[in-house]
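Only one chain comes next, encoded as structure tokens, the form predicted on its own.
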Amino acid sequence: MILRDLPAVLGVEAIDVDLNQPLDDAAFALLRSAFERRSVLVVRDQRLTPDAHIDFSRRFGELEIHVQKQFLLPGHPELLVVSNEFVDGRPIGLVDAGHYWHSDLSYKAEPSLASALHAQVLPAEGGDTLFVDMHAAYDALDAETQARIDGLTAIHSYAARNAAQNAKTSHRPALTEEQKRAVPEVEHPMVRVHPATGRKALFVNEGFTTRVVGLPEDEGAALLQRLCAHMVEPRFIYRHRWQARDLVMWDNRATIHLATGCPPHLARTLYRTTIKGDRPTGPSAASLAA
């Protein structure tokens, strides 16, 4: 296995490795360390079986089952199908997945540690995924803004995002009452301390963050708007141009991402695992724990 940093603000590439074969402990520790340091791991040319994809992901932690159960891979509920393909007039996966900046499952009390997306069918053009280095975005803020947001929390909501998408397209099903109960609003620190590296990262996103706790609505909205505009400046972004059979894994504690989309007549299908994380810790709590 060869690891090399990508020529961008984040990202590391692994080549000459077959994840159908379990890595020994030393090789896995090396891979995990590179992932935690660079936040996005790209493993090239992986002819992965669904079971191998699940087994590799599970080495990082317990796997999540997505709330949109109709789009789980049959026989493998750990795999969410992300696709613009239709069979008999019905989508086989989430058609509009990720067409906005977000961190996966930030709307849960224990957001995901990471997600691992494996390319099945790629379009001839388009389909890139953008990633933001949220450590770098935080570090670039002025000291006054850093001090202000270090002690603030914000609300994250899946129901609000799903309702917004449902209003735009019939391909995004409305949540059932049972699904709504499974994803209540949660409150998280606006700055998250990474449990592996100790670095601070912004932890808000346009996809799921709805309001700032303790601030008047207009003031909180203005703050969120400013932060969301700041974090997507080009200097913080890595653009992943997919290659056949890429496995791309990203750290949801340190990044946000966006699917750029592709022409609707070109098929794009990928399988995604999501690895459960822990409850986010803000700077004040991290200092007390230390």
Contents of the next structure:
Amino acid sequence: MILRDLPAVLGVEAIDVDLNQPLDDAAFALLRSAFERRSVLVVRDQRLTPDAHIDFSRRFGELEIHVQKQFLLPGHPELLVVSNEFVDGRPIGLVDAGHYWHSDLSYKAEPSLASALHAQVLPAEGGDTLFVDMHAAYDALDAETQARIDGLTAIHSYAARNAAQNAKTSHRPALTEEQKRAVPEVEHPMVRVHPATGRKALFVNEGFTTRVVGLPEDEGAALLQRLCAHMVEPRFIYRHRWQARDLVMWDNRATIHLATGCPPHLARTLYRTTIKGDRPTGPSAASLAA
Ligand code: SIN
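The form predicted together with succinic acid is what I need now, so please give it after the form predicted on its own.
Okay, now the whole complex, with that chain kicking things off.
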């Protein structure tokens, strides 16, 4: 296996590897450390079975079962189907997954560590995924803003995002009361210290962050708006152009991503595993622990 940094702000490609075969511990340690350093891992042309996709993902941690249970791959609940395809007039997956900037499951008390998407059916045009390097975005802020947000927390909500998407598309079902109870609002530091590298990253996103705690509403909204505009400047973005059977994994502690969409008549289907993470630690808690 060869690991080669992508010529972008983030990303590393693993070459000469077949993830159907389990990596030995030494090779896996190298892969994991490259992933933690570069935040996005690309492995081209992987003829992965659902089981091999799940087994590879499990090397990084326990897997999440997504709250939208109707879109899990039958027989493989660890795989969320992301798709714009319909069978008998019904969507086979989450049609609008990631059509807004977000970090997966930031709306949970213990947000996802990473997600791994495996391409099944790709459109001839469009369908790219964009990734932001949230370490670089934090590092590029002025010192005054960094000091201000280092001590702030913000609220993340899945129900608010689902309602916004539900208002836009008839294919996004409203949450049941049980689903709402499963995803209550949570509060996280606005800056997260990466548990593996110790680097700081912005940890707010347009998708799920609804307000800043302890600031008047308009001031908090202005701060969020400014940060969300800053983090998506082109200098912090890697654009992934999908190729057949790509496996792409991203670190949700250090990135946000956006599915750019494709013309609706062109099919696009991918399977996603989501790896459980830990409770985010902000800079002040990290320095107390040090
Ligand atoms: C997602 O946010 O998990 C989906 C990303 C994509 O479809 O490109």
